[in-house]
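Just one chain follows, in the form predicted on its own, and it is written as structure tokens.
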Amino acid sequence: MKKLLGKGLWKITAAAVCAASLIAPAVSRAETIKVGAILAVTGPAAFLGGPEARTLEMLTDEINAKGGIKGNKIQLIVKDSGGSPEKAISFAKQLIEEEKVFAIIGPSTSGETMKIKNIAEEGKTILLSCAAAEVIVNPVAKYVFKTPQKDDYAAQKIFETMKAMGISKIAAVSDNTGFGQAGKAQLAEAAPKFGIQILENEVYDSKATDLSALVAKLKANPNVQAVVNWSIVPAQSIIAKNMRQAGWTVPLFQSHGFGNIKYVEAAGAAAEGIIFPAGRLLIADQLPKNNPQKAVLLKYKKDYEGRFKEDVSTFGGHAYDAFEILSRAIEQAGTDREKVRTAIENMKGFVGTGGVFNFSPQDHNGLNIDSFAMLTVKNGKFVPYTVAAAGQPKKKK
């Protein structure tokens, strides 16, 4: 009798979790993303690649430790390149065809960007860029985004900034890196714009540890009233410290690669007074209180200079958007790699550290032109630039 109850109960109980099984809904199963990130960690472009990669460390530890996105955690890879466009292409493969990640954050440089673009474009994979240069995504690629702001906008702030100081007459230069070479494109297509003639155009080696010599070739033509520098490197830092020591006091401009605190200590007391275009993390303890960014900037500022222990970057800032915007995107979309990159493209009004983001299938980077601000360093520290406060540029000795 106990056997034949037994079986009874069993085949009850049997088919009683057969029909709940089929009245319950489906629970999702929780998935590890993959995320890689190719950075230039180590090398002369660290200044970019280290915060990009501290900061991506950071904001997956954050997010994992509130249990991931919708239950599915991050996992990051993170490749160093240290900036070179070969060991690009290498470990993009790898992270694509290999480890099968989900997107790649990075690189930090656009010569290496470029290098990969096709690759990210015929994996299907999802490519989130910390470089800036314009033609990461123009043409637009369907794989391929940006979260620097576009170069052509850097230089016609530079030139905004320069017609309102009476400069028309100006020296350029460049390193023969990918992002140095698309500057220097840039301010030759934008100059006739603003009235500004490039009387000088030179380009320089990366790698270069001394520019005094290009520094006098400029300084002999007595008609440039102005420098632009466009690169990424420590030449950044060089070419300040050998105009100040050939007693050349004409304004110092730097594109949107300075923004690292580094450079200026680099070039010690030669950055003083130069000016370039940026983001305005650099100065978000200085922002009105009803700046959209302001809560978003301080609050990264915070987290990561209490975590590390040094001063926050745009470049860090860069991979900040990067994985902020993919995080959303996944939020959204789910774990779909389609529906993520097209709710990336289609995305409206996220708040990042450059600026306030709107992308469209014509627009992979979602910025325009408000999203810089004018910087000039002061006592050793980032500050606004007016050229009211700044006076007009001073005279060539």
Contents of the next structure:
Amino acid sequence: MKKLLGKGLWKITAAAVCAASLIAPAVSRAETIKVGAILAVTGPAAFLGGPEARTLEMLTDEINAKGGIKGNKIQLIVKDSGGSPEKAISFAKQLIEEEKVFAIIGPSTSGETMKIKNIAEEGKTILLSCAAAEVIVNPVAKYVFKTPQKDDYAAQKIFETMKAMGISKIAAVSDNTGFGQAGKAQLAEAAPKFGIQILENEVYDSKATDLSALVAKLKANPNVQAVVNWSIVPAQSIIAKNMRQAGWTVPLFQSHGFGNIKYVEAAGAAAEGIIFPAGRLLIADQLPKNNPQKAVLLKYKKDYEGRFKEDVSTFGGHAYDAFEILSRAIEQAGTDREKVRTAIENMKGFVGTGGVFNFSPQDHNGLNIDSFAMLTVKNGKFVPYTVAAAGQPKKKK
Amino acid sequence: MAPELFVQYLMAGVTYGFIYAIVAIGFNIIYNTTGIINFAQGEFVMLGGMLAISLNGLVPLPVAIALAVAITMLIGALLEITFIRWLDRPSVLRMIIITIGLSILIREVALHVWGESVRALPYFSGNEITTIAVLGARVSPQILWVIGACSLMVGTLSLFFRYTLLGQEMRACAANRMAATLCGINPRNMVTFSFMLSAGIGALAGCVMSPITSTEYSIGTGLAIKGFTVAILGGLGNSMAAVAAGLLLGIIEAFSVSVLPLAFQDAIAITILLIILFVRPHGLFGRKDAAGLKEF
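Now show the form predicted together with the partner chain, given that the preceding structure was the form predicted on its own.
Every chain and every other molecule in the complex is listed next, the one we just looked at coming first.
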């Protein structure tokens, strides 16, 4: 339906452009810029793709209502990959070869992004991924960028916090998606630098609905002082519930994938005290006034929550950043794809929801470790986490 | 293995075993009256959970669950009347394709009605962090609700089939359709009843498990695969064998975690399914000669 409407609009615009050029050939031609989006709107990663698609829809409407970017309207084509890499591949080909889109935003997950990284590169189409894994931009591909903070920053941030809490022996669990596996590798790599030992390492299926047997296994090791869970799926809430139900009270750390208040709601009382790194969007209203991101975050939060009547999540923020980066680059460089690519690569000081972006030819992510803050859950809400505020770290002898 | 750990695994296994068994019994009831596998069985479980979650805001929890079960039974009956009842001597393959189609249809409708988000019913007693001690292991009280509700269902069903007229008529239909018709039983009605019954027990299982496993539009498929494995493992059509097979699969899955990485858990169910299909297609508790007489 959306697609049909979009096509209809395009035709009308094209007709209008033709008519305009007949009447007044001197007027500079406005173009419709096609922006493709491959997002996991449904399926197990729908928590990511849903808010991302809605955010893009909102921003496209907003920009077109203002008359587009320098008179160029944006036409958004959203493809629902359902989180499947195979679908992402065929949609990427379709968008590049048939629709000849100007740029692609997405995919939502790292596994999908890695599958289409080369397709975008060969098609010389700008890809702004909303997925987190570091491998997306390392090694750097000329046309591939990403807006979420890198995995290894998240792992480092978690270990920093553990060190401050006096924790040195942990259990690491992850799901079997691209995100979970990348996280597992990052944790294993970063742990020795912080003097942290991973005693237990387990992988579970991303569709798991109960992890009590896994929790029983981890709990049987008396040396485990904390658990890190790395997944994007609802299993994040399940592991929290299963741990507390088993009467196990060690601190639970989650990845930056926990940045959706729905996970907290799903885990209920078991979510209390979960510690995780995330962008500052979730605590926008609690930020100090002088924080450079505060204004951007509050505006996005207000717009999104006002329009869709649901809480904002960091994932929608990744799509927000991708869209804003693209539209800013188009504004600077016009509608030449090569120039826009160069403009993104040299963009400095862009304040987005994920942090302050400073791109360079070597860094296609543009964020540093300070783009993450450590958050925790208190009374069903996200609040900033500080070791001192949480009282004395729990130590097991 | 420490005894508490043993009990902990056992409890996890038994909980899952009962859920698989209920899905398998749903398969069996419909199989007995129609000779087909209803692949939309997992979707009944999802519908029960989802409906109860939606109703829970409006009416008290027990009423919400009762209504959810009733509505799902109605949906089960409507589906049968609309898509299956009027078919004249359909082939097994055709009916199975229809149920696969129905399962996709229900899932898509659920996606549009409830969206992609994961929901859950509140815990029946206590909340997410309530734990109780069972023989040294600590579990959620909801696990006892699941085990209790499922064993009650199994008991009631076996009494229903043995002692009520309707239950006996359904069994008569399963045993010999022609003879049952000659005795004045309308086999088409029995098929509708079997869909209602399957939908009802699936929905109730969906409600009691929802606080533990959460409910989303797509949970049905996974449950259907596990339930199918259990139904085959026990021997198609035999509900009491399904309970034994369900518990067996649940417990094997739970204990496998202690020796194998958790990621292999689902592979175990599929491996068992394949082995059974190759070695004992009539199931652990089924009889070969009896299975040979059936069309499918």
